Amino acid sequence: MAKNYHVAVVGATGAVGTQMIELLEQVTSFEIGKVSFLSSARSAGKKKTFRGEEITIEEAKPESFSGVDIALFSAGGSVSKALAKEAVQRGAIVIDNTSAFRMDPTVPLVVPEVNEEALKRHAGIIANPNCSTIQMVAALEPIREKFGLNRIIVSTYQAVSGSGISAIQELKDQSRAILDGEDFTPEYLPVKGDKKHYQIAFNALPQIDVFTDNDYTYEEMKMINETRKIMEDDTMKVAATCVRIPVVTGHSESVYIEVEEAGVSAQAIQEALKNAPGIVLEDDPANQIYPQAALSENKKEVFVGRVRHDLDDPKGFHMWIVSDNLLKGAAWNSIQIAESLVKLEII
């Protein structure tokens, strides 16, 4: 008889917790048999439909996790590291959407078209790598796997909704005042605890998360150690450039690769995407045909196109990798995971 699950969201009213729920009512590959929505004190006592039924939002404490067999995190890194041992503790799996846990050498960092087995190995708690990180490693995996790869060098332009629903909104309110010729005063990017604020709206800021001792953004660092671990790779030459632009929903990157075979042409790194799981080619220059943010919204593929050779290096390739951050970047490989959990039997 199949089991059912227990599952948690931590974070229920964020933008991210927001489409887990969504995206856990469309479950099919195991038994959803009760939900709990968990939150800060402020949200608590609010109200969620999922399949039907009113769920009530409670508060998250260590008790919150008695009997849960899934808990899905995404309500920043310091409830993480409050509240995750204390989920593990109580019989829960947890697998966290954020960076508290995903350089941890014990937790597994995880896409599951790339790293699944990686799973086999938790001790409780399970990483969902950095949104950017995951559309990356998804289309350069089944590249790596055919053909070997020797170095990688992305520049990111991600949306406003990867800084959360304040972001969002100083988007729009900032859009508007331009428009109609109004003042405003920047107050949240490109990071709410700088220093700084700039305009994003029609910008573009070369700045996500806090700079670091080596001049590279936390983000850039993100990126170039999570597709090291993720890859199991710690000679992989990563380079990374993140940039913040004013769309709302989509992070695009332009990716730079090496291979390490020779003789590989483009048309062959079509046909190890065009097969890949995950991943959808849109790739016709002729009729203008690549992947766009905005057409990314509210699908769980990553998007790939304008593959070509590099003109000066015979193993170089250039690539458009384009995913929804919120779906595939966040909560659709979270709810991946714990599909893989129940197909591994690990849970």
Given for the second form:
Protein chains: 2
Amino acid sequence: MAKNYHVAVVGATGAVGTQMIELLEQVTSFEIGKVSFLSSARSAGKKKTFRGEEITIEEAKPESFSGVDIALFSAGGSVSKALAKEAVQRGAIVIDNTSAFRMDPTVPLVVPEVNEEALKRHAGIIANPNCSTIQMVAALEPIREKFGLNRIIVSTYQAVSGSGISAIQELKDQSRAILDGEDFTPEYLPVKGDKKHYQIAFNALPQIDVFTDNDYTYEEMKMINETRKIMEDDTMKVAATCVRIPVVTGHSESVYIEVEEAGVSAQAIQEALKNAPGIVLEDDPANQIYPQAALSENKKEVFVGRVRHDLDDPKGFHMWIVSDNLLKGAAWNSIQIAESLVKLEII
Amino acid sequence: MAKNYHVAVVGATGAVGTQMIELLEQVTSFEIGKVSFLSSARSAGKKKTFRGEEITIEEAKPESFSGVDIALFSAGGSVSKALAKEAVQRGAIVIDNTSAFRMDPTVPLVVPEVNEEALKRHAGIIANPNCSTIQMVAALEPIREKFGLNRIIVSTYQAVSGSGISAIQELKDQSRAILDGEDFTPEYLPVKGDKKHYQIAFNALPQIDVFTDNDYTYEEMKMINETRKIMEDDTMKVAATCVRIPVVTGHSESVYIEVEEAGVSAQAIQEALKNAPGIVLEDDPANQIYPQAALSENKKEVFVGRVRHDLDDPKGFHMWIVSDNLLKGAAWNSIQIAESLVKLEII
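Alt. form predicted together with a further copy of the same chain, vs. the form predicted on its own above:
Whole complex next, starting from this chain.
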């Protein structure tokens, strides 16, 4: 008889947690016997419906994880640092959507289409990569597998929902204020905890997360380091410029790559993408077909288009990669990890 | 006695033409004795004020250019093709802001800070480069001059005003419709004359101008070809991905470059920019200082920030370049060309 899993969602009222719950309702690849929806003390007591049943949200505490098989964390790095190990000690496997453990060498960092096998090396915690990393490596892995990959230079066009529900509201309120010619005070973006806040509506902000000592942002360093870890190639050249734009949901990325093999055509790259799991090739310039953030919303796939040869470097290619940052970039990738754990009989 | 120039503006009611007229009002480096504001038959008869005087807009015809010394064209490529040579035949020097003559080898393509001397080779028509090209070459020339430049890879974040007044209105109307949960029909962007039109509000469209046979857009090919022409280096590697985002005015660019010289530091790049004409270095990550489209509006300078070394390539650097696409990207560069023509005693 198949096992009935007890699944906990930590951060159940957040932008990603809400998506996790909706996706869990649709899971058919394993049985869910029980769910626990956990949050901060502030949101505890609120209710959410799950498969027709009303579930009361509880405050996340160490003892909340007794009996939990799979704990999906998406409540910020500090919550994960405080509670993930408590959950593991109580027998759960943690799938953590924060950056708390991503670069820990004992923690697999997994995009199932890319490195599902890494799950077998887990020691309790599995990390879900950063949203902007996930969609990029999902699209580039089929290319790397066939032709090798030496270099990535990415510029991102990231949606505000990556910063949470308050950032979405700020974009909407600010947009309306500007259209109405009214004053407004930026309070949240680019980074809630940083010193200064700037207009995001009708603007582009080249800062996501705070700056590190080398003048790159943490978001940029996440893309660089996580890509190398997931692709298991410490020498791959990766560069990133991460930019927030006034889009609600759907990250877009302008990506330049250099492959290892000589003589590869843009058509061969497109063929590799066409047959790749989780990838949809939308690439027909003559008919103006290319991926768009607004069209990616509520879809689980990663969309790739504008694939073309660099005009100078025979091993260079450009492309445009788009995905729903709350789904494949966060909640859906976490659920896929849970599905892989069951499929590989790790849990 | 200094000459009194007769200046004509063709496209006087457009987004760029309007800016040209405002900038002409402020010109002090040469005397303007007379202005002619020209447009299509449809807009003829409207009035504009110039230095306190009411000027009636006239339909642009060959004979409109009799007595004109400087004719500023910004009414679309077809108007320039029909009338620029007529103006030259009547003794005017044409400064053309369309793409009609940019790649003509007899036409200088000029950003005064970069290649003012090319004006001396004019044969009646001088071309103003594409907006996205101007700000990039203005920022990169001081670097090329000091350290050499082998390669440019740019991803743009372009404002809708580059597509004219109707595109601005479309972004505003669509934004409001989406905020109000109302339906809307895209009618203009990404390209008025193309087959399909897409949502621009809260979206990113990787298409500016129509596609060419090599799957690049004309906008991308403009950036590539114009950069080589202005920098007079046919072998420079240039690649571009051009993207329209929901910003009214102010183009942003994520630019990767490789310099020729070894041992160059990010600080040396910043120093070169700090002292360059028309450039403002806004680069202090610790204090969250970087260029922003919304802050560039109505300013004539090109703003550069986020200058940092590539983490893998010792000759590689990344930066973020922002400018008002209607001013330095169009109207202001044209006025600067007129000022240079007078200064160099070409006219």
